[in-house]
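We begin with a single chain expressed as structure tokens, specifically the form predicted alone.
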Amino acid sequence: MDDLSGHLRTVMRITFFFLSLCFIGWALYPEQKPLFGGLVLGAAASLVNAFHLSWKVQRIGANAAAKGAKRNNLGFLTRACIGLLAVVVATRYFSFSVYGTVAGLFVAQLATLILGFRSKGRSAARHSSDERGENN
């Protein structure tokens, strides 16, 4: 990834758009409040996980550039605990749906995946094999 902060900013915008759709759904369908509340809480935790992973990747990159000690830990346990904390808060304090919360945990990751595919497709279209005139 050449532009990690740009991709993260786009993931943040997509997640905020998803959150706004969830809040609209919460307002229009009050009987589905547990589901939409779980989606909101899960998407917020997903965004926190995306920011945490970005921070860790930047730290590892800076450490590798500075020829520091080799440390290849991306903090899976921390990100798993953030997801578990979201589920516990959703069920214990707000009575939100566990299924909605778990589904919301995938929002930022799906946005990242879609952006990666889109970015890969655009770079492949720009860099064709006959760029230097070899196939003429």
Given for the second form:
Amino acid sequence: MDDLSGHLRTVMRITFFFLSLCFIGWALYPEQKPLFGGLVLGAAASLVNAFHLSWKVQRIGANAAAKGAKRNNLGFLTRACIGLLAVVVATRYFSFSVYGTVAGLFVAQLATLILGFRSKGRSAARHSSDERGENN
Amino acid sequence: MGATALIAAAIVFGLGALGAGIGNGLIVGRTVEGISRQPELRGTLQTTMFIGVALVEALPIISLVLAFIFYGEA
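Can I get the form predicted in complex with the partner chain as well, since the one above is the form predicted alone?
Below is the entire complex, every chain and molecule, led by the chain shown above.
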């Protein structure tokens, strides 16, 4: 039941690690401030998007398990507007790099992809060892 | 330049949204079907749905930002 929250916690940890790397880069290379600032802003927006998506997925799952007739949406427009807001804030108020912000918007998705492949690989390995009878 | 940039913005966001709509529909539909059949697998199916939707939605969000950049340059 708590697979999704554990997954989200790991995504949050990876994103915070990325943010700390960006801040270190910002401190060490001040001339690259627009790039690192954009990456920080994009990664923060990406983390908010991940939390919003997880909330929506849990609502849809609960509704499907209860066999309810209530209609749910995935809230894509909200997440798209959060991404757009990050780009507008980065360019208008902080003069950060647009390309850095757009790259930062990928961070949580990339972490999700890597974690997904890792968990699939682990479950496949467990399944094959179960078939060989190594766990008996 | 103006009309070309507007057409580019329309194409980039339109095709991105079309792909995301089809992908999200398939993912959510199959997940809801699976949860309805086997409610005890809800946690696993929700995690798989989260991964799938996150990957599918990355592209249209980026395409929306690119479309607004093109729109701003039009």
